[in-house]
Ligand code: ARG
Amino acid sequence: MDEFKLHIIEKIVDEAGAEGIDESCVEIPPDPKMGDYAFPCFMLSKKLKKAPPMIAEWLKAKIKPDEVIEQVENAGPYLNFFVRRDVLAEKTLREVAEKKEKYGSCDLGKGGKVVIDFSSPNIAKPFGIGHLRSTVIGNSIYRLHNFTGYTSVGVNHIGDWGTQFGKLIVAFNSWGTEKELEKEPIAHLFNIYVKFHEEAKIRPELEDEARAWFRKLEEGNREALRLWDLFKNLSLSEFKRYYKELDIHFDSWHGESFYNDKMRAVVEKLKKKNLLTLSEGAQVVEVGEDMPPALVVKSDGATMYMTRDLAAALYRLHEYKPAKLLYVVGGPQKLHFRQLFKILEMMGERKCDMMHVDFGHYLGMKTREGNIIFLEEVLDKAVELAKKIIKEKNPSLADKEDVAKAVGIGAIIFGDLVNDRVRDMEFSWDKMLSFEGETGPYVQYAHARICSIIRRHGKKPDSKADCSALKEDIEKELVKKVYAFRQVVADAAESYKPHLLAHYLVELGQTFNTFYTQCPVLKAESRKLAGARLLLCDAVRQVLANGMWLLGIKAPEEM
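Atomic structure of the above chain by itself (the form predicted on its own):
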């Protein structure tokens, strides 16, 4: 809620007698010289039977400056408002000082639960750079929703079932060793899985063996279950190591196998609702809406991804009773989720907002090791580069290892999240490892720089500092940027687009750097001015820290 917008709306409604004006009707002008807020008068034209420029001129004469509004100007059809800088500064900086790490949070979700399905790698497959998008986008959406009043439930729907396990068992029995498996589980399983496919081109009977082993697994064969359990636990151990590095948490690790005993009930419910239709021996749901039928049961009686996802959705709806059910899954699955949501609606089970939070993929990935770029390789390179830069620029830095990890991993996460999630991204080692320009390290450095200023001052910023001392235009611009954080957070959460927050943090860092160049802090003209500027610096530091946390990035105090 923007108190200044509400004050402006109240003024307009009182003078014009208009109804239906809300916060969305008041805009932020592109140039601060045009005002802090602008009201386009087009929407009053029909009621007042006047041209918008005439309405703007009329309202300008009617609305007088007060304790909040310093000046009102009309420009064509727009009515522009200038907020008193001391009121803006005092309200904003006091609030940041009071709320600290909670500044920018709100009660938008009113305690409702939001279940977020994200990351969801496949067991025995490498955790590649391609998995990064769902993982970091989902994590940021998880944090944004907690911050805006929801209770987030993070679900890692691990791919731990399917015919690939029959192939893996055959491959392991043929070429695998438990010693190699213990040493490098993911790499070993991946190598023998690739070898299986190479050999199957020459010996097609291997595919039959794999299907037979998967049937044994489904029937509960002891050896098949032992190997499946071994592959799964070793893979999960590796995945959890990556999640720890990325500082990502899940509330549920229920993978596909968890729903094995729940799919029959789904099929029975679809039958009771008369939603299943026979098609060439298979059972499908005719979903309509220009979509092809959704295959639920194959002609041989086997269930499908759709069956499993219906079981998972029903479990989550009944277990968590969420206000939202989100799936952070790549764009190619759009049709699948349209069908899923439609079937749940036809079953009478669409009891909350459901959203496929789709994203684009990395393009042009190439590496000497093949067409998969391991996430571990990218993280290691980023951390090593950060260590090298620290050694060159700040060799006496304490906690070099921790800072290098925070900066390197932060660069990778920010490099992903700064892009609109719906767009494909060209993979580039140079871009991925860049610490220059609009990057995570740029934002982290702005935070560390402010921490240094506060340390050199020697005292904590005083939340009661006299904000009326802030008279420069750049100071007002910086305060306005800090104030805007709340709306940016709400917009990023509601649109499921963390890049809005990432871009805001870059802009905040740039505005701060301009302020710092123009306005001395430690050598200000007076003690009063120094205190006000130090409080402003601390507010920017807090907002940078809060914003980076929402993106899943650490905020080092020294770099």
Contents of the next structure:
Amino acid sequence: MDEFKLHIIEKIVDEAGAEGIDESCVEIPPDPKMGDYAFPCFMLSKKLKKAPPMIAEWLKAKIKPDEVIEQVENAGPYLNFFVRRDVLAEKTLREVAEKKEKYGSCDLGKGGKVVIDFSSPNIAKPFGIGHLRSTVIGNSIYRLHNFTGYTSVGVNHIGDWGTQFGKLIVAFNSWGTEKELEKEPIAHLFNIYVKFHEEAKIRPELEDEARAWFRKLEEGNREALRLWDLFKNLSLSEFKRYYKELDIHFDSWHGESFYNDKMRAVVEKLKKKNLLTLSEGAQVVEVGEDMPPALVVKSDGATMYMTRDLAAALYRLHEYKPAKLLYVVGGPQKLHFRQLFKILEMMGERKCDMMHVDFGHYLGMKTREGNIIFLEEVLDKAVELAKKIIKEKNPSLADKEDVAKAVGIGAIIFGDLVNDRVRDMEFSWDKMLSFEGETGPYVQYAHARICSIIRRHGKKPDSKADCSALKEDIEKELVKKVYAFRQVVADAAESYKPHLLAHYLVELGQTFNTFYTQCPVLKAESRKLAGARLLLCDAVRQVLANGMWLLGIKAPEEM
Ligand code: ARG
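One more: the block was the form predicted on its own; return the form predicted together with arginine (ARG).
Below: every chain and molecule of the assembly, starting with the one above.
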């Protein structure tokens, strides 16, 4: 993938006659002064029966600079390579100019399908913090996979089935009104749901009523289905509003209820394979010593979250024949997914890579009720705060509304994705919306700044500009950062870690800002140099834009 690495490996192999040296054997030194690439000679010492520093010295004498390598140095056990800066710039900047919004993409996935189960909120319940995280992380993983040659299939596994619907029906019949339901569906349903739990403490018979209603629902009772359908449609239209705000798209909306008529077959299959055990009237699967048994059918015949996930996995395997099946769901469901994958394995159905892409909690986020956020409030507040900042910073900006939206929502998305997903993280408005540090606005601003330089230039940067004019170290460093984008994208996709990309974008912004304080662009010493620097700026702009797109955030040209 890294052409320079490959070139270096070829040279080492030719000279040392060593087999088995691949990309992983060539490193990038921590300090560019040491070189652009380094080969630790330890791995040859056994074969050559020499100490690594001696091998480095010997190789240095043999490997001559060429049209790509400017200089080879030995330092202790390392052999350090310097790539010619004109070759590096030429290759990189031309490629960006040519590929544009496709720069950084590759065919790693060879067209294989990746089914990504993400967002998946629950009907009649507010969008939880966890659902926001799943939405944002899942969307980035979706885009990263499409960009690296896979075909992403985004599935919103809506929580639209389960015993809670029995409770909701009882609650709605007792305290609900259709009028309030129309007005603010999720808030109304949530309120009566909370009330149900309070009342059920005093009148436990409500729980029996709820169970009875859920059974009616599973049996296809008309009134039960009518109410369920009403709750579902109203909640969904609210969720869809959020997705529109966040610019997020799904390929399938098959929620849990979609598997109603597919669960019997799953239970039959489990039975046929002798995997079901009766335990106090319920049917469970024993999944091994290290996990509790998984409940598949309750003693009253009701199905479970697990049953629907089993049916969903079989359906997805059959429908999409995927290379990977991903579940972007919070850490608390670790056990559930370990059980799920284990059962599928025991059924002989673990037919592709399956992965629970888990994530941690938000700490310190003020919520109205327990772990519940009202997403719309959060998004509105972000846009509001962004508007205030923009008004202060750039009072003459034309489309403040749109930019505030891009910045506010971008800040939330970036603030989430910049953290390693498995870690718990702080939620802080100030930190997220700051124009300094590892934030969305910082990266967006670097992009807007470059757009402004190019606007002031008045013409499109010349893709044929003479790259050999770029002689400063900081220019080489910036070119190298641009060159590294492809690898970062591939790593972020393969490890399901968008934060690698978010960090990279911050570093690219920082390197650009250093470059810009040291190197005048429009007022460069010569026209040739100005042309080359503009092309470099344009490449950085393109990479920032592509990177932000992969994270799911907008890149305004002015802010
Ligand atoms: N609706 C579930 C919840 O809110 C998440 C569903 C995740 N996807 C799945 N296939 N289980 O907890």
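The model shown is predicted, which means the values in this text are computed figures rather than measured ones. Numbering follows the first chain given and starts at 1. Whichever C-alpha set is largest while still superposing within 1.5 Å between the two forms counts as the rigid core.
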With the core lined up, does the C-alpha of Thr148 move 2 Å or more between the two forms?
no
Determine whether the C-alpha of Gln487 shifts by 2 Å or more between the two forms once the rigid core is superposed.
no
Does superposing the core leave Gly76 with a CA shift of 2 Å or more between the two forms?
no
